[in-house]
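Next up: a single chain in C-alpha cells, the form predicted on its own.
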Amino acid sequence: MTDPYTEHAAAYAAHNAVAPYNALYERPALLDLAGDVAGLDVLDLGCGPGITTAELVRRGARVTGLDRSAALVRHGRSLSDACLFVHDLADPLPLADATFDLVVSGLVLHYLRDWSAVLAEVHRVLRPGGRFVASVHHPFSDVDIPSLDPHGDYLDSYGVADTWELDGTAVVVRFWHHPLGAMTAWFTGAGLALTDVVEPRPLPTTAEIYPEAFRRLTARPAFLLLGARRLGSGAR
C-alpha cells in the first residue's frame, strides 16, 4: 500500500508548516504540554517533517527523532541538527533503556491498531519520572463526521479512511478510531500514570486568519492531548 506521507512528502511538509489545524492548534498545544524542555533529552516519536523537532531544539532540548518515512526524515534533517533516523513503530525502538526525560508524539498513535507495544517501548526508554505527551485524533471527531464513520459504534476500535488533497491529488489516509477508555487503558497497562487530558483551543490569531477553522475548532475539538509520567524518581 502506498504511503501518502512518502509519496507526497514535500507537499505534506509544506502543508504541515502552516495549516491551521497543525500550526495554530495541535503543535502549540503539544509544545505547551511538553513545558520547559531546556537541557532535556527528548525523543520525538514519529517526527514527520521535523517541524516540532526543530522547535524543541530551538527551546534547548537535545532531540532524537524517528519516523518511518525516509522522505520526511530527510526534510527534518534540513530544519535542525537533531538526530533523526528512519524507523517503523511496528518494531521495537533501537534505543537504550532509560535514555530520555521526555517523549513527545504528535498525531501518530491513531495510526496504530494497538498501542500496547509502542507504549511499553516508551516506558522502557523513559527515565524514571520521565514524561510522555501525545496528541491524537479526538475520539468524538471520528464519529462526529458521517463520512469518517463507517462503523457507528463509538466504544469499538475500527479503521477509518479520510481523503485529503495533496499536490492537487486526492489522497486516502487511513487511521484507527479508539474510544477514550481504550486509550487510557493502554497508558496504564504500559506503566504510565496519566497526568493530563487536554482538549485544546486554537490560538486566538486563528480567528483572524482562518475564521472558519476557528469556528469549527472552538465548537468541537479535533484532537486530544494526553500526558503521562513513568512512575519512579530520578528525572528532572
Ligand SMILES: C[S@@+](CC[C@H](N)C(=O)[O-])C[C@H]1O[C@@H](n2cnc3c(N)ncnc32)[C@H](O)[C@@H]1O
Contents of the next structure:
Amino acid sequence: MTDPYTEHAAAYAAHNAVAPYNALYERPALLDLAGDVAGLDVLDLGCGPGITTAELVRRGARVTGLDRSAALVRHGRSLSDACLFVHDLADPLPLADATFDLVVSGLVLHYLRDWSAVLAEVHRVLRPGGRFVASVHHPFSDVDIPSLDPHGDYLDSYGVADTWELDGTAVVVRFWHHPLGAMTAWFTGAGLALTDVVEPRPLPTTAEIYPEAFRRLTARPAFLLLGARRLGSGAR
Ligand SMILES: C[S@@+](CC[C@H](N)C(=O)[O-])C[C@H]1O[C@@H](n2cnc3c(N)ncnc32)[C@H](O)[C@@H]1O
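Same protein, the form predicted in complex with the ligand this time rather than the form predicted on its own?
The complete assembly is shown below, putting the previous chain first.
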C-alpha cells in the first residue's frame, strides 16, 4: 500500500506548516500541553516534517525524533538540529531505557491498530516521573460522517478513510478510530497514568482567517490530546 506521507512528502510538509488544523489548532495545543521544555530531553514520536520538533528545539529542548517516512525526516533535518532518524513504530525503539523527560507524539497513534506495544516502549524510554503528551484523531469526529467512510460501531476499533488534496490530487489517508475507553486502557496498561484529557479550541485568529474551519472545529473537535505521567521506577 502506498504511504501518502512518503508519496506526497513535500506537499504534506508545506500543508502541515500552514493548515489551520495543524498550525492554529493541533500544534499550539500540543505545545501548550507539553509546557516548559527548556533543558529537557524530548522524543518526538512520528515527527513528520519536523515543524513541531523545530519549535521544541527553539524552546530549548534537546530533541530526538523519528518517523517512518524518510522523505519527511529529511525535511525535518532541514528545519532544526534535532537528532532525527527513520523508524517504523511497528518495531521496538532503538533507544536506551529511561533517557527522556518527555515524549510527544502529534497525530500519529491513530495510524496504529493497537497501541500496547508502542506505549510500553514510551514507558521504557521515559525517566521515572517523565511525561507523555499525544494528540490523536478524536473518536467522536468520524461518527455519522459518511465521507470518512467509518464502518463500525463507536465502541469498536475500525478503519477510517479520509480524502485530502495534496499535490493537486485526491489522496486517501487511512487511519484507525479507537473509542476513548480503549485509548485510556492502553495508557493504563502501559503504566502511563493519564493526567490530562484536552479537547482543544482553535486559536482565536482562526475565526478571522479560516471562519469555516473555526466553526467546524468549535462545533466538533477533530483531535483529542492526552497527557500522562510514567508510573513506577523500574522496567515493567
Ligand atoms: C499527521 S502526520 C503528523 C506529523 C507530526 N507529528 C506533526 O504533528 O506535524 C503523521 C505522521 O505519522 C507518521 N507515521 C504513521 N505511521 C507510522 C509508523 N508506523 N511509524 C512511524 N511513523 C509513522 C507518518 O509518516 C507521518 O509523518
